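Below sits a lone chain in structure tokens, taken as the form predicted on its own.
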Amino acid sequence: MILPIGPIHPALKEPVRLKLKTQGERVISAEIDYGYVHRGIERVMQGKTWQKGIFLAERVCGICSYVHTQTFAETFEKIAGEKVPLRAQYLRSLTNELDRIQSHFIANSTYFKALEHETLFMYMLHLREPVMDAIELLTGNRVNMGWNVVGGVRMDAEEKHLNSIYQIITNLENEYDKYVEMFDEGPLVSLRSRDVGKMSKKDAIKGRAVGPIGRASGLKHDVREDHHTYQDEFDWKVIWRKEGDNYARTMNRFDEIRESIKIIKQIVENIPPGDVRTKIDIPAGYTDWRNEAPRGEVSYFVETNGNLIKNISIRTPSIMNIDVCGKYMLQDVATVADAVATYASVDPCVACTERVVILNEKGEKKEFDGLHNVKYLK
């Protein structure tokens, strides 16, 4: 039988429809339907200056909003052939790693909620809260930070705030291991996670899985390896695993949090003095740039007409990761409950993934030229 879940369902944090093909309780295969929350941000950006576009970029994703503004700004800086001051690079990396930690905590909390392990679910949110406080100390806001500008960051960080962030991270590091141990050694969560929702390295490559999802299946790649600040300034390593199941995806995020803590400590201890912003004139041009978001590679393709955005395309990591979940992880899963947990283990972000195709009456692709076309949305 076909068992539909969603698009509105308590197990899903955002609207998407899972169509599970089942035999008894066993899930044989699955399809995932999108199209319920498309917002057209790329289209809205066209014709706007970068000063307006960067605030829209921040609204692509509500959980990892920060990396979108950094990638947006660095794409424009690449078009101009400029780099920002080193202190600004450190402050960007500091915010990026704090944002990665809070995002990984909420991803794992959602997975534990799907397993109905309320205790670990609440502990993850408890650990996330001081990290959100650290982000607020640094930028003045918790989610939409307005922190990046083309040429650097909006304001400098005070020494007392950096010291407070160091203390928050140290406290987190001291408290962290016992909760990871609860997951790693707990018989209930272990039974529900190991060998469930497996994806092989070969399938991860075929489906272009990225971020912790690809790395948990053996893909040893992190876009931070290609970023000049991470290459030149910090001692860190790529976290990856071989198992490819729900357990590996969750543990990969836990281990990446440890690596982010290590990077943050290096930043606070070694941040150089100097400017945090430089004036950059944007010429007409086209280029692309990519960064490692908490969920994986996020890519921006921008064409400018001087200071105006002529065209922009944004590829978010959940596009590939939700796709491989439907194709490979949700094949031959023991129970429907395990299928829901497997979907949660991917840390899907539907809102930043949504795309639409406008078709004419014959089913041919059509350019969007007004809302009168919405009757052909598919």
Given for the second form:
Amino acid sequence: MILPIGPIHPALKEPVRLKLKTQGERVISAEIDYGYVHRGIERVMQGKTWQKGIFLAERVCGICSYVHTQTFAETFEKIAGEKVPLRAQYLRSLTNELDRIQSHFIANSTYFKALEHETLFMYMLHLREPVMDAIELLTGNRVNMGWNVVGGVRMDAEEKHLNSIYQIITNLENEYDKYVEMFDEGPLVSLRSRDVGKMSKKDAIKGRAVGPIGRASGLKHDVREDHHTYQDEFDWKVIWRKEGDNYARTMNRFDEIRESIKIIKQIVENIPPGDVRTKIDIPAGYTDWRNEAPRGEVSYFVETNGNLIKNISIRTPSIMNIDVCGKYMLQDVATVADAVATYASVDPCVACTERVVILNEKGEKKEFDGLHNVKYLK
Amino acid sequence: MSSLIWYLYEFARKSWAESFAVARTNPEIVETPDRFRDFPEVFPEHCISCGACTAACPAPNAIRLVRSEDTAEEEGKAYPVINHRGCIRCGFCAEVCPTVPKTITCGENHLIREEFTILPTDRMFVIDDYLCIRCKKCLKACPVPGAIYEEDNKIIIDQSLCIGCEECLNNCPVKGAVKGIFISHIQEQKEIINLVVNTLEESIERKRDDITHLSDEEVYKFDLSITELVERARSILANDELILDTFQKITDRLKLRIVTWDEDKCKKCRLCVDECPSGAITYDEKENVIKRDTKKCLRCSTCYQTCPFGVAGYFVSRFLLDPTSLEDGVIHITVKASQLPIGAD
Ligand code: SF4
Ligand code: SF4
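The form predicted in complex with its partner chain is what I want next, because the block you gave corresponds to the form predicted on its own; please supply it.
Shown next: the complete complex, the earlier chain at its head.
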């Protein structure tokens, strides 16, 4: 029988519809329907000045709001052919890594909640709290930080702020392993995660899985590898795993947090002095830019006339990850509860996925085939 | 039963009664971090009511300029009011506010704002150095410190500080020395320009018979009603101010050169065919005629200067928009024969 879950359902954070094809308790296959919270934010941005656009870009996604502003700013800096001062690049990376840590914590906590392991769920949020405090200390805000501008960051970080961030991160590092162990060695949690919702490397490539989801299935790729700051300045490595199940996805995030802590320590120790903001003149132009959001690759395509945003197209990671979840992970899952946990393990973010709906002449939904379509959408 | 007894026992205790009497929730521990960006703070006394903050705000209706009522002693003052329900605490308004000391502050970030060039209007003001007489009236009139400055004996407007208040334009004694250029809808402006130029050229072409026989001294005048033009321009862009501005600039500046062609005089000598730089003139062997393609023609007057028989005529026309409004306006067109030297007659 078909078991519909959602769009509004206590097991889901955000409105999407899971249609599970079941045989008894066993889930044979699944289909995921989205389109319930479409907001058309790209259309809102068109015709606005780029100075305003960055605040709107921040509102594409709630949890990984930071990386959207960074990508937006870097796209425009690429159009102008300039790089921001090194100190600003360091501060951006610092915020990016803090944001990644908190996002991974909340992703894992929702996964544990889907497993009904509320102790670990609360522990994860408990660990996340000081990281949020660090973000607040640095930027002045907790979620939508308003911290990036095209040309650098808003304000400079003082020695005392960096020191307290270092303190927070060291504390986190010391406490952290205990909780990872709880998941790793706890017989029940592991049992419900290992070998559930498996996705092979081949499927991950076919479905274009990105971020921790792809990396947990053996795709050894992280967009940070191509980013100039990460390339030149920091010593870090890409975390990846072979198993491709719920356990691997969760552990992959845990390990990435450890890597982020490493990067943050390097940043605080080596941050160079200098400006944090430069004046940038934006010429007319068109370009694209990619960055690694906590959930995977986010790319921006921007066309501007130097003053206004003419066209903008944003691709967020969740669109592929939710897709591969329905296509490859929710096949032959032992129980419905496991299917819900599998869905939670991909860290789906429906709000950032749904920004544009393309209809054909008859008003039917159309597959998205690149920017070409959007360009002539008036 | 036993639980009831337990309850009675519990409620009868002195300590319970005491704690019940003084029950109070613990005070909330709220620590504001030193960089916390609260809602913007407004100091109305410094505001110059330029509107830069309202133009910059990315959140709809988060900030508005209001004006207090006039009293017997004083005129009312304008100042911004923040709607806390709409404000997203981005601090952008504080960045763009040009006043010193600041009218709006928002957290720590109001100190830097170089590259923010959000103009409250969609016009950009530039100074034509050729016309400027350096009287510095604009400099004195500008309400923003540093927005207009003098450098190397030139007056320059800093676009990133300009708030678009038009004070410089209103105070400038020389017409055209300060220009207010619409920086929005560039594409639409181009379309309107093309539309007007094409219409003007067509209307002159239609009068060709009258103007071919003009002598050197005569001028030919006629009027073109702009009613239809305005309608078509409005379908391109619904902004009357901009349409009028564009119309006026075209008619001020435009000088159309018209080439006419009198086929009867032509002796088929084909001198012009070789001379024409754009290849607009061709000889058709079958029909034994010289043809001129108006689309390719550059209006360079080479044919007029070459032809020994005066086949080509060359005229210059000028335009004037009257009255300078979009209602019932006409464009006065003046056509005059060119004074260029002509080939052997
Ligand atoms: S802080 Fe931002 S949202 Fe709030 S009034 Fe100022 S510009 Fe508008
Ligand atoms: S930007 Fe400053 S001076 Fe201009 S209206 Fe707003 S508060 Fe007043």
